[in-house]
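What follows is one chain in structure tokens, specifically the form predicted together with the DNA.
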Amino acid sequence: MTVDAETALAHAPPGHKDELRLWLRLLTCTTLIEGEIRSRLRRDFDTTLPRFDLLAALDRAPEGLTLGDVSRRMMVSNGNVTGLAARLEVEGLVERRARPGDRRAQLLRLTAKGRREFARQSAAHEGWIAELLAGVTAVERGALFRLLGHTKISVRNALPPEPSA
């Protein structure tokens, strides 16, 4: 009976507390880990997470990335990268050079110093993450990875489509 279905729906719990609690827990986990990583980056390397992330992006692209590439990969705004890159350039970790054939764009690359510095930071970083996740078994990590993959897809599908890259 349609009435039953409708009634069932009308009487269903009006809220989505379930999803909300999941989101809050997801956020808590991320906040805890991220805060600790930020704190250790500052303590051990006198740097910040955004700086580290930018170096990481460049480290994976030896041929260099434009500011726009970086902005898309880091999921941050364009203007953000401008300032970040400027600071890293002052510190001598990153260099800009023109992209041949396009006078609008410029390629960002790690300097030798930048590569050295990132290698140190990245090794420590990897250890920190392993340390923080040490209480999660390999099986659980596998399950989490898979479930978060579904979550990512769910969110992406619900998002307004980006201007196709």
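Switch from the form predicted together with the DNA to the form predicted alone and print that structure.
For this one, just the chain is written down, with no partner chains and no other molecules.
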């Protein structure tokens, strides 16, 4: 078994580097879950997590998104999105259309085939997450969700303000 940084600090005395230990635990959980999801997407659908994420972003925006919007939502570069979108377009899962009122801007949308494929993948994804978190009770999930919400607010408040556009 690989020893991650969080496990390496597990025997530190209580109160010793708590913030660092918490961050490492969050990172470890995320890495474990993400690695398993990547593996299952590859095994069951011959796809990648970035492709799944792009389809998910488009599924939440049936009117379509510009490549820039997708890039911001996925927190990746426009170049990464352009390449992904081109491959998904060739496969018939997404389509590009001119934005109404602005023919220069292209909107990316799921095709009917893309909606069907994403529905299959997202149903499996939901089941995988439930399976991976099955050892956490509903009460524990609720408490964890609330605590992580508080953590998210704390982190956002500690960040410098974003520059105005």
